[in-house]
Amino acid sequence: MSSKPQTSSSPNRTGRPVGIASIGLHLPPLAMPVEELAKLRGQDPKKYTIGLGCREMALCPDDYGAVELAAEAAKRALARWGGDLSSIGLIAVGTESAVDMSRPLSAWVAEELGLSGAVRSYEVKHACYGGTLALRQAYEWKASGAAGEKAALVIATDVALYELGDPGEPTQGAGAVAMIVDDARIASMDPVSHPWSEPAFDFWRPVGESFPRVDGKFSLDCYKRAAEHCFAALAGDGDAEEMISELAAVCFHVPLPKMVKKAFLHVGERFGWDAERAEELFDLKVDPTMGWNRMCGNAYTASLWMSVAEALQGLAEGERLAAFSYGSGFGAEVQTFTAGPEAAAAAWAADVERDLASRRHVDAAGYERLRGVRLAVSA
């Protein structure tokens, strides 16, 4: 097996590589610095800012949620793409914030967009891994030729809330990332990816319960083990350190930044890297991809794709990055992307800049009022 990921992507019927043609992102209109939560919980703020690596939690008002986030992200991606709705033949939404047990969240989004007709529409659920599965399915549909001249709209959208006082509360967040799968103007996708899954109860939410149940230590163990297996498969019989060094960036699903660091250092240890070299590679390849994640918290399915969107900014055509996805339960997958001609311009970065500039910060008292409203609504 080659020591390097394949860099060519299966062509569509036009002969051009298939991949991401447009990206749209959306963050909710509210946020709270984790220091405010520390005041409420009687904790040293450094426990959240340094211990977890968190900065702010993106929050939704009571009339805003996964549908609204997804629809706005999709509108931004579609407007930037230049195509029209009649050219969309598939809409897939990865989420664990479903609003109905039968009707897919994609139907709500399609209704907001005015998308109907000869379109395959569905929702994908596998915790935080759902967005990745939706993207891979759309890529395989397009690359196979089954799509014809049609493109796919893939959206990862979630609102992450924990029970008041839960250890996961400072990692809360929300957001959506929409991607058009068509000609690879922003990034082509490697046709080969590397999955790993094991049935596990590390994070789950039973039907009828408002908040997830989490076995934090076990979930970290699962996450590290999944990363180890996926990156070993990506390296094949080659030198993993050399492979990582040659990538422009290595993106991870970001439950919290410190968890990503622990997993990456674990991978380095398993590959026999010097500890100092592993830290250096983390600082160079991984840490710079988590700036937007730190400003919004864990957005579940959207978390990895926020990191990927940030990492693609400014890449020269032909530069490559890796993306590691993880969803509790658990399923994981690593894949590689090659920057296309429109990656350098990073037009989608304006979405994040606009949302960060316009959102309103709430203090501890405002957060308690907000959670009271949302709890009353969900009850």
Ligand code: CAA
Second form
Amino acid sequence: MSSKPQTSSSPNRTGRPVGIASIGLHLPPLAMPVEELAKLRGQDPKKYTIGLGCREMALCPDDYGAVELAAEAAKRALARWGGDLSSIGLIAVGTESAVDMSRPLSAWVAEELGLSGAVRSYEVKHACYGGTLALRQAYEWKASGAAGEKAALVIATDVALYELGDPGEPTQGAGAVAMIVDDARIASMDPVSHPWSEPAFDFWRPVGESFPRVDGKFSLDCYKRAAEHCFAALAGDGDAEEMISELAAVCFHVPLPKMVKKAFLHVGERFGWDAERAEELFDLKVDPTMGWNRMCGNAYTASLWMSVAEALQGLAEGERLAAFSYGSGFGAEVQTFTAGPEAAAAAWAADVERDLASRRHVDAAGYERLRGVRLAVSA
Ligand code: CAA
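Could the form predicted in complex with the named molecule be shown next, to go alongside the form predicted on its own?
Now the full complex is given, and it begins with the chain already shown.
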């Protein structure tokens, strides 16, 4: 990697570089510990907790979905930002929980927010990578000067549900992260990022089908390969171990925590680190960024941004982190962020604390009711 961050050549009107000015998060009002699912599927709960590294799955009630999650996260980000709604010139929603083949999910969210007028409004789809693409586009729009004084509202929102009994079921989750791209009060974005894509069928959902088809083992191979290429590009001619050591955190898209660990250790192996050092770096730089993911499950597009939001908490101005995005199909990208003056206070952490404290836990029977399945054994 360029050992020094390359800051935007187009500073914002405040004189600060372009980046994240506000963050809002939202988790749905229900959750279930994976041990309850293990009861239903006749599995040893340790397979889910230790084997996959999962803890709880965030779940949506019937009247709740990607739109409601996105709108609430956006309202929280806007309230914290303090700017006027009329200053938003772009709303982009990354999701794979689209509700229409034509009308963008951003239109539903804009309606909820009362946002209309001279606003570019659209949805971005590339599996779990959609939120990252939306954020990069918003950043490039703002940094290019095309935005003028306007800011962008980027939202990553998803509800991840698998077919009953699918091996991916314990990794289910839901949530939304909204970010306002304007002056880099929370974090500036490096203008250079490192993408990698290869056409593949590792995880996909054909039109008209309710649940994804997943080749779980193949998706792990693709994810590892993408991480290897992206981190090699990030390291460039530099020393990869030194680069990772200097970062405050390394965030990943989290389909399931164990997948992240496998990918990170794979990257370490490719860089020639000894196994003990790779484990140590994982424990120091990666594992602490997945606390919220473990309480939420895989929220697809929102998953990486939950990890980034958690990792930014408390960072001193100038500290840096890397964020690796992966979306099946497949496309990936790694980028770096530098903490701004408002990272330390981490106002957005209150969103997660509030939602975790107020959500209701369902048991195995409650989950079956939610999924519309009759209990196998009646009392
Ligand atoms: N105690 C402890 N560990 C146990 C155990 C027990 N009793 N029983 C099993 N395990 C361990 C196994 O040893 C195994 O560990 P290793 O992987 O280290 O060998 C682990 O638990 C999992 O066991 P299996 O491999 O047998 O599990 P499985 O066949 O049921 O499937 C999976 C696991 C492939 C990860 C499956 O959960 C899956 O398909 N998940 C979805 C994968 C996924 O999300 N892919 C997409 C990635 S990207 C994305 O998020 C999609 C996107 O872009 C939208």
